[in-house]
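A single chain comes next, written as structure tokens; it is the form predicted alone.
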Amino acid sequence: MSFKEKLLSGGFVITAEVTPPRGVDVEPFIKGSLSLKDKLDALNVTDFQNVGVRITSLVGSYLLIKEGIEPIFQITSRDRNRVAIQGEVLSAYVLGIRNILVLTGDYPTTGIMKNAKPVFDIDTINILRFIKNLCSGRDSAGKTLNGTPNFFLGAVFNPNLEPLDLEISKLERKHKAGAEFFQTQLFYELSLIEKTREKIKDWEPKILAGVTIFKSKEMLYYMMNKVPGIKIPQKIIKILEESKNIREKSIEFCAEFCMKIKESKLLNGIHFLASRPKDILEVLNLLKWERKEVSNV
């Protein structure tokens, strides 16, 4: 069963981010991804994460397909105009990629390559619209395609942002533009999702909760201070700061929160953000969830 089939049929899915290598040695990337192969439903391949030079998400996704792993191809508008975006999307389909997560992308000053000039030709809404046009047989200039793709489209949702009503409005606009599933930014208050569900009456969005495992205090402080849109409650910060081993405590806390997420029935799955494969496996071992169906490419 594919990621799309499982999610749309009401299954509880698990995904995670994997980051393409900074260089041409792809073996560690493949090895880490393979360790998650039979544990998760799909792997997001990040797109120039932290505004750094890496192998592209397109190539990273193709490498996963070759290993029998279903990828979610991430694409942002920060580094491409509408021509390049549509060209990469068509190329992705030819390579066997069927899932796409669309993002606008963080501004370069938030990352490594701070002097890079951003593109931002179009935003997430228009990327989604353009991809839906491609799936209907035409590009954004109205030119007829020679063969048409068919994608399962996703976008991001940040329940931390205020006012929440504005973010819910964006969620609905992304859905109308073509998004069928959503992955959230890191958050810790399930009440925010409850409020979101209450506000949306005419449809039930498929939302995957963003969770993470802090491997060190340095990572905790980086996520708190450098990553846009994240809010970590002070009580959680205090617990992690006072722990003798922040990684072990974070793994324990993440497993507890994942269990609450599943039991709440407010969300349709879990998405591991910025977490190492070995840490993700430890969380899953604590949860002892059995995957009755393994996704196939």
The other form holds:
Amino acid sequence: MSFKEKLLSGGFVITAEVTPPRGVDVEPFIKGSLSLKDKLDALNVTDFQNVGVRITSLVGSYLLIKEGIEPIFQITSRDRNRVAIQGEVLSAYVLGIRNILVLTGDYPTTGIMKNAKPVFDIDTINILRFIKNLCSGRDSAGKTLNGTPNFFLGAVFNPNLEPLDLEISKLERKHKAGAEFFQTQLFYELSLIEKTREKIKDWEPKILAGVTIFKSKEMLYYMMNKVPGIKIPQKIIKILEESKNIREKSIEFCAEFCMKIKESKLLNGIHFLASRPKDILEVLNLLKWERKEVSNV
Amino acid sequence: MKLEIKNWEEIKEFLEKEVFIFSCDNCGTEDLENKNAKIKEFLEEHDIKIIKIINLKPEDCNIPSLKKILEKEFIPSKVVLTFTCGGLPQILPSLITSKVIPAVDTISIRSRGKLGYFTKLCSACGDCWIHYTGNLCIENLCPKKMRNGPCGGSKDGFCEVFSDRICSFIILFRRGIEIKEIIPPKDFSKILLR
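Show the form predicted in complex with the partner chain, please, the one above being the form predicted alone.
What follows is the entire complex, opening with the chain shown before.
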């Protein structure tokens, strides 16, 4: 069953981010991704994450397809204009990619290549609209396509944002523009999703909760201070800081939180952000969720 | 300075049967009589009556002079249409209660003499859309040039890039301004050959 079929039929899905290699040695990327094969429903392939030069999300996604892993191809508006985005999306379809997650992208000065010129030609809502347009056979200049693609489109939802109502309104507009699933930024307050669901009356968004495993204190401080849009509650920072082994504590904590997420029935799945495959596997081992159970909850 | 009258379709929903006009000589680069004749023709064509035209001179294009002019010459009106660069329609809402709609797109800002002060506020983006954003120029304020809501990177309401700046979309939200329709991407064709 594909990621789309499982999510739309009410299944509880698990996805994770994988980062294409910086350099041309693709073996560790493939090996890491293969270790998650059959344990997760799809892998998100990041698009020049943290404004760093890497193999593109398109090629990263293709490498996964060749290994029998279903990718979610991520595309941001930071590095490509409307011509490049539409061309990249058509190419993705030809390579067998069927899921796309559309993001705005971090500003260059917040990442590695601070001296790069940002593009931001079209925002996420217009990217979603343009891809829907391609799916109905035309590009944004009105030219007819020879063969049309079909995609399962997703976007990001950040429950940490205040005012939450503004983010909910954007979620609804993203949905109107074509997004059928949402993956969240890292968050810890399930009540925020409850509020979101209460606010949205006429449809039920498919939302995957963003979780992570802090492999070190450095990663915790980096996520707290450098990654835009993240808010980690003080009590969680304290628990992690005071633990003897932050990685082990974080794995344990992540598994507990995943249980809460699933039991809450507020979310449609889990999305591991910025986590190493071996750490994700440890969380899954603690959870002991049977694949069958995972598929049919 | 180069200004282009907007497409009627873009502004018609914001207008009333009668409008108050602000015009200028494009910082000394345009024949005012000729420009105002075109404005009259444009509005007559669409059956819109002009209440009055105020012509702002470059030396009066600043807040103290504008306040005096408004006191003497302004007639309270529901809608004010500006045929100036994007600076004036950003300032006017803080001085009058009318709905202020830019009727032109600013293609470039140049002058043979001194530029009016309000030109500093206009990014001359060629596709002015401040009538959707409570007359706040997101083009100037948002580093990612978002058009349909915040990018999701703000922290406690402050911009991801400029941490001392409140996210423009949060300002709009607090003012109760909601962008209901989907704003299409910017049309760059007008400024690519400027």
